[in-house]
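Here we start with a single chain on its own, the form predicted on its own, put down as structure tokens.
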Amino acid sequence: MTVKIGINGYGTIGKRIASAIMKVSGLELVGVVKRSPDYGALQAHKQGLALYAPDEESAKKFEKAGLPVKGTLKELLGEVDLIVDSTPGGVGAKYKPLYEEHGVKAIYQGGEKADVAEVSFSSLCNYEEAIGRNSVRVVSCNTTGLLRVICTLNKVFGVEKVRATIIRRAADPKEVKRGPVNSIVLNPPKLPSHHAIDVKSVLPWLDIWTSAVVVPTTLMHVHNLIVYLKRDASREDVIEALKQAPRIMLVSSEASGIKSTAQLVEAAREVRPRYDIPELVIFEDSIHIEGRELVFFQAVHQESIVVPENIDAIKAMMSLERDPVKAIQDTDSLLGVSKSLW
């Protein structure tokens, strides 16, 4: 069986995904959309995908700057059995009647508000919800980052609750118009910030409260937890619980030297294609840990945290693989996911 599958919006997050799903047996990417006649439609039009335009005035944009472009989103929607949209917050919601109405399974983003899918969706947490869905939507990077971590303690420990202060980048590198430059924001004044309820979406029993400030940085996030456990537990067992987790990498500045989001980025520069790091990285000397109360430091390189869980939610919705460790496993695999950047 063959899935095809088409992208809506081709930037940070839709070009990472389309090229993860080259990589895996059984789905064809058909074509992806973009607006613009940019630089990143012409990379794409070089490998080789097929490009479609939104609507046929996106067309003639296309054909004005000399870039040609196969059709528009209705017509790759009635080519493909599933559409990733990854087009900017807010937008995905206006194109799910869209969707709905060509009968095409459709995967949101985690800039979506939960209700524009069926489930929200994190692979360590509930994968077999998204089996044989119409719709779901793959939480965003700083909540996959959340969500990775206290399923995981939860499995092995069980959590009561949580306390969270995420400390967001201002904007990816590329972007331009985004700031602050010179200031920390409080994301928002009032609390808790949205994380807190964009986890409990996934895990609605959860007791977490989040706070958020943007600084002046465009490589990664970074949360400080505080995480209060059902039993007692040793530094050591959270850290073997964690070695043992999948997508997610422990880090020791004593062993490495790292201390920073900008040397974990210059590591990753080395061995990885667009330094992409889908891992959750725990930095390991951060780990600390009194009777139940667990607190550490980790970060989220946002540009490609949700990339296998995106893959995931594919094999779900199209029941090519019901165990979640398998569907895991084989989607690390592909994509190169480890424990290590060296």
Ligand code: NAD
The other form holds:
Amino acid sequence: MTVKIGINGYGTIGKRIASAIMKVSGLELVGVVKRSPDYGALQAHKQGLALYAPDEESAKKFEKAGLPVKGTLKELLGEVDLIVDSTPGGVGAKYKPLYEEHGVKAIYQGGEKADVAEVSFSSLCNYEEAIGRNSVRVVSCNTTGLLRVICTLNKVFGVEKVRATIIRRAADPKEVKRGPVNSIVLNPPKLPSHHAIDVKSVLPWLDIWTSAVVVPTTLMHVHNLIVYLKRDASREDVIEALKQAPRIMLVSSEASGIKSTAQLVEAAREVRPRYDIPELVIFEDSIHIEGRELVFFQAVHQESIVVPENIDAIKAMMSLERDPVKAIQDTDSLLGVSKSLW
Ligand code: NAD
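The form predicted in complex with ligand NAD, contrasted with the form predicted on its own above:
Let us now look at the entire complex, which starts with that chain.
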């Protein structure tokens, strides 16, 4: 069976999900919806992707630019089994009635509120909950990073509670109008930040508090976590558990000299298209444990970390694979998700 898929919103996340879908056998990317003709549309066209416009008015803009579209979003919805919505936060919810009207399954991204979909999703935590669903929301990049490590630690040691500080990148590299340029901004000033609430959309039982600041960088987010484990563990036990987990990459500064997001990205530039790092990177040297209190730093490549989860969500919703371990292994091997950049 071939699953026909469309993507609505071909930006940072949409174009990466498109590339990933094209690597998975059994999935067919029917087309992508672009709002206006720009370099992204030109490149999609050059790659041979079928372009669609959200509506007739947008389609005219494409015609005017000499880049004809194959149809409108409504026409695309008539051809697909599942739509991946990767429009900006809040826009996906506006499209929800249209997706439902066409009887098409929908994946939403983390910029939407949790109630947009039947399930908020993170593969390592709740793959099974997405099986056969009509709508799933893949949580945001920061929440994906938090959930990957929390669910890994919970499986091995049990997690009592989590306290985390999120140091957020200000903008994606392409975004020319966002700041801050010269400040560290409390995000928000009143705690907790929305990340704790978002983690609870997948793990409602977890005692978690988060705070966040935005800093002038575009490369990656960094998190500082304090995780209270349910049982005693040594530093070596924790490292071993993280080494065994999928989608988590330990980076040792002793071996690599890496102690910053800039160096991580520089290493990825040598081996990864778009310098994507869909793995959650944990700085191995920062792992410190006293009793049951575990502390460490981790880095999240915001542009790519949610891509494997989107592929898993498709597999679960379309009941292509019921076993989470197999689904994750298969996705990772197709997308080149690995334990090391060298
Ligand atoms: P983006 O701005 O890079 O891409 C969104 C695309 O949707 C753009 O091409 C835009 O032109 C298009 N668009 C806007 N309005 C539209 C409409 N009405 N109809 C169709 N297309 C429309 O945004 P992004 O960073 O890819 O974010 C998409 C979603 O993914 C958001 O929910 C966001 O919160 C989430 N997300 C973003 C990141 C990140 O760091 N960039 C990480 C994880 C999750």
